[in-house]
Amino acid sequence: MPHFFIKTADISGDEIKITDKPTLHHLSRVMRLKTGEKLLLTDENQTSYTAEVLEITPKCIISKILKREKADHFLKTQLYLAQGVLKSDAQAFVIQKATELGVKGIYPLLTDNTVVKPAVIDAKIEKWNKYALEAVKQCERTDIPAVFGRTTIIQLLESGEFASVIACVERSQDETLKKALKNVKNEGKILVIIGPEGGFSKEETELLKNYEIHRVSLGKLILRAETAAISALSNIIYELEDE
């Protein structure tokens, strides 16, 4: 069933009026939607809807809502993803995994092996929105993320914003990832730090050392980028989220 996202103001009585011009494209143009077919909207305060709909027009779409329930397609815990940025499919591949496993944002990170220039990082904030975007679609999470504008390490460190902090920092780890989760507690905003393809610089291991974070290791082997982002992320989850 197709999942888009609809503003409270489209919904009137048992009716949902579309009018929205991209969801509107994609739906009548894109997957020629039918009358008689089913869509499951999701507003903003995260009330899905299973609608049939009744009639498709060049300027709008109304369906009939049949069912409606509160949402629950999102993580409780509040995980964050600072990526050291990847060449292009790499980086839109970690995009769409993490928020296919439900991180409430993602920063792009500038680091000392970084090869994108920071004008291309800049450049592509927006189309990385929209890969997220997509990727929400096809999960059915009824929360979406933001690809953040760019950032550097000391800048997510010095913000205060986060209530643990989590570095994998392979070479050299105070902890395995396992024994620094039994230390964090599923409250406030946890932060998730993945260096690029190369790792992070003795520079900036040695600021990671500075601060009161956990630098962990993700086990034995030495894993790809994108594949530590996506086993970091996992494991975290699977071991917060069901407190």
The other form holds:
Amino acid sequence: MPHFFIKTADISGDEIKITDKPTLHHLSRVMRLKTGEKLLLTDENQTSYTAEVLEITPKCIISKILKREKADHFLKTQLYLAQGVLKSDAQAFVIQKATELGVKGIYPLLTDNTVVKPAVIDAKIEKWNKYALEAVKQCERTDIPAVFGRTTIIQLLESGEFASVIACVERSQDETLKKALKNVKNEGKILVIIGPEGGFSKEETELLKNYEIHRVSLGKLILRAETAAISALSNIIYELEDE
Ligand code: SAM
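Could I have the structure of this protein in the form predicted in complex with S-adenosylmethionine (SAM), to go alongside the form predicted alone above?
Everything in the complex follows now, all chains and molecules, and the chain you saw is the first one.
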């Protein structure tokens, strides 16, 4: 069943009226939706509706709600990824995989070894959010992660937003991820930081140390940043997610 996102305001009694132009275009032009077909629609309050299409016009699609249920296709762990921005395809790949794994948000990080220019990063935020939305639909998530604006390690550490921060540092002798997770409670937001292709600079590693951030190893092998992100996120989910 095609899955789309709606606003709670689109619902009136037992009817849902979709007027959002990109959704309308996708449903009527790309998918060539017909009356009588069923849709799965989720609103921002995490309620999913199975609805039957009653009417299709150029301005709206009206459907009748057949079933309402609390949506639960999302990660309970409040997991966030800060990724040292990678070259184009690799960054898109990380956004797609992190979304499939259920992260709530992705921070594009400008680090000392980031080769992508700040203006290029800024120009890509909208596109990266579109990639995340495509991945959401593909994996049937019912919540949408945000790809935030460009930021830095210090800004994230100073934000005070995160209950736990785990930085994956290649050749780190400090801790394994497994060991670090023994001291991480699944409470509040958890941030995972991964470096860019060139890794973290000495100053950044020192900064993480000064902020007493867990600097963890993912093993003796040096992984591509994309692999490191998938490995770290998967292992954290394995350890912390209950359902
Ligand atoms: N250019 C660096 C070097 O040769 O040492 C490697 C950087 S690696 C390709 C990119 C990022 O992936 C790192 O900054 C780190 O965050 C993560 N990473 C890769 N392998 C890792 C490992 N074994 N343990 C922890 N983090 C790792």
